[in-house]
Amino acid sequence: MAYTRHHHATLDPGRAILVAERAGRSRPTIRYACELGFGQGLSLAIHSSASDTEWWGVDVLPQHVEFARSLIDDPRARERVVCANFEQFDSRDDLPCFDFIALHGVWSWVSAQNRARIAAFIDRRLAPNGIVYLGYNALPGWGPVLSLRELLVATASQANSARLEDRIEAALGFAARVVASNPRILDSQPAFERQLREIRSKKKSYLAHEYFNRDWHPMHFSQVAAELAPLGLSYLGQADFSDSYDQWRLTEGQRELLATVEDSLLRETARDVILDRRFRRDYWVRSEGAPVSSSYSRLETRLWIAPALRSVDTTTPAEVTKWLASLGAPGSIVTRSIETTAEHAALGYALGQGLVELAREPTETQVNKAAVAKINRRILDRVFEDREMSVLASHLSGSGVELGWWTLALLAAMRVDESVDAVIHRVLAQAEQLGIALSRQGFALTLEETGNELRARHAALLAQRNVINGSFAI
């Protein structure tokens, strides 16, 4: 069964930079860089147009080659666009030596012989200095699931039928009828219930990759960086910049008490307890460098003030608001020095959240911005037959910007029709066709209210459309 598509940020190499310069460390240059299980490839596919890196990527299931490769432009980046098992992969004798190495959902959901396969694959052909990827279920936030996901595995291969999408309701329905048994394992592990609530009306493509997988296995931060210690790697920090912003989501206790960790190691280890954290985005770095420290360093950055993203909301901590108010305009591509603490917080919490984005050099996007506007093209032919596709490339970031699927079906009508009316028609006809209602608040808005809102989007869009424009090539 297919994956389902989405752009994953902490897959750009461009963050992996910023990461390692702000760790302390030399600029790593990245020429080449591989993604191993790409699932449908829409990362691979906008990082290999977007950027000069030259990128790799393998997966087991042709359909998922097919999609990313239908993405991609430039031949010969198609041919690298492989349709493999690990091992087959490993084996070719025409793979560079990589710079940056990556695995987004990959890493939990397999064998250890498979786990194997990839830290041999690491060893052979990550250069020097490399940087690698982890994106992982962790330990000890899916601790509670471990029984439901049993349950959901054991009665899915009880079910009679042949179709993997009727065995998966079969083993939803029977954990639910478990849980109004009210089973003792409610009192010790409430999440047992809140979990399968959640999962219930999630897609079955997801569910099928997520919980049925024949291995799963959620791993602490500790397990990992055992496994990854014989091949040369160190922790280098988190993908998500969340390591970054601690004041906004830890307590002051807790963070005195992390102060006063020395080792990477156990600080993350004791963070995760603390967060009660269920998935990782971590890089490491082969490299006999120092450990992390719990401190930054300065930094010049090139940031854009990306167009046409969700507004800052009341969530976002006032110093974070105030600081992207000193930036710019929307559109604005500014360079600054990230020194204090604070600045520090600011950018990561803003850069995870994607309400900046990084900025690359003149020279690279204008060389990137013609295969940026064939991709930005594909895509939004999808529109309207994909209620998934919400992201579009940047030649600006090299990498995508998540702009929604409402905004994006928006840009895809305004390429036919002239007139609001027809745009606004357009666009709820195809949300209709796919099942899509606008919400806000975690509540569906009436056809009145996502009409009115859907107007004031395209005016938005109208008023920026040469920003949007020009950082997106359409």
Ligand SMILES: C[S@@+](CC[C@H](N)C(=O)[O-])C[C@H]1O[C@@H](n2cnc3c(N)ncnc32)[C@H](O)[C@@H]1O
Contents of the next structure:
Amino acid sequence: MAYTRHHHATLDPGRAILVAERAGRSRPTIRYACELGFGQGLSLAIHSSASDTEWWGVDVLPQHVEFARSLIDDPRARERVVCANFEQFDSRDDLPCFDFIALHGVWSWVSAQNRARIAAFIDRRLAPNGIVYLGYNALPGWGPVLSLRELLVATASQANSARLEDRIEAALGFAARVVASNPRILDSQPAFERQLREIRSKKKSYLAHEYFNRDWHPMHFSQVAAELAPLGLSYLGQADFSDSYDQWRLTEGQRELLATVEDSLLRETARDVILDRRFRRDYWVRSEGAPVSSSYSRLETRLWIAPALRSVDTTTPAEVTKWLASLGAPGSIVTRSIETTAEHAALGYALGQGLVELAREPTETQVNKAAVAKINRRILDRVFEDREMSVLASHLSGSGVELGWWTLALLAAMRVDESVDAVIHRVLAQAEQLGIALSRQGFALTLEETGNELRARHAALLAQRNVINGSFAI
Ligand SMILES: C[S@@+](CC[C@H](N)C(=O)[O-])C[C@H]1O[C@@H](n2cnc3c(N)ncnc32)[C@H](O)[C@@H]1O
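Hand over the structure of the form predicted in complex with this ligand; the form predicted on its own is what we had up.
Next comes the full complex, and the chain you just saw is listed first.
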């Protein structure tokens, strides 16, 4: 069953470069990159089209490869999107030495044997000082779900139907009956029931890969570090900026406690327990004597202030809002020096929330403008039949920008309809067909509220038409 379509900003080499510089290392050059197990390949297609990094990728499912290729215009870049398993891919004799090898949602979803193959691939193919990105299901956060997942997989394997969707349904139904019997596990692991309720609302295609995969091995950070150490990989830093601003995520006591821990591996392990983390996104560097410092180095950054299509919400800390305002108008690109702890925290928060993006040098951006125009046209062409389309590529950042399905649908409708009424009518009709509803704070909006919200967003798009067109080459 094909996986869901996502773009992960953490797969953007630009982020890895920032984290390396923030850790006090000299700026790495990432010329060749590779994504292992790219799923539907939305990230791969965007990064390969929007930047001058030569991207390669492999996935074993033909429908995944077909989708990724369908978005990429350049025939040579399409050829580098390979349908094979890890072992077959590694046996090719035309692969470059990679500066960046990335895996999101793969490491903890494959067998120990396949992990060993991935490790052998990294060992053979990663350049000295090269960076590995790993996003994986982590412990302790997933601990309470281990038993639920065993129950689901055992039921699914017994079910009569050959269709995976039916077996998933049968497994969810049986697990619900187990919960209804008031089992003792609910005393020690209340998350068992909550998790079951949560996943019953998820799409089968997501559940198939997330829970019903043959292999599912959430891991502790220290275990991953131990598996990567023989490859010469040391921890470089978190890739997920939205998880890096401890000022606002941890209590003062927790921060003081972590500040006393010198060793970065122990610090991360303790932080995972404090946050009960269930997913980690990290960069690892192949270098001896890699940094272990807990403080960040001074950075020179080029930042692109996101077009004002999403409002800075009320949960954004006042310090971040103030810092953002000091950068410049939405849509502009500025160079800023990031020095103090407060500036690092504000940058982390803003990047994590998509309030700013990393901007490339102007000389670099023109090269990819035509390819970005093509991939964005293909994405917009798909919007009305695909509710998972929510990202556009940008040559300004070399990556994708999350705008949400509704904004993409408005942009797609604005290509054909002139009047605001016609645009909104078209978007509402397509949303109904796809079964999508706008919601605010978890509550679905009424038709009238939806219409008003779309009118406001349409006006914002019109007001920023030049910025949008320039940012996404549309
Ligand atoms: C959980 S999905 C994650 C997909 C994608 N990275 C994402 O996050 O959207 C795992 C992916 O790994 C691929 N995969 C699993 N085993 C593989 C193997 N042995 N060789 C190549 N790809 C594999 C699957 O086809 C699937 O696309």
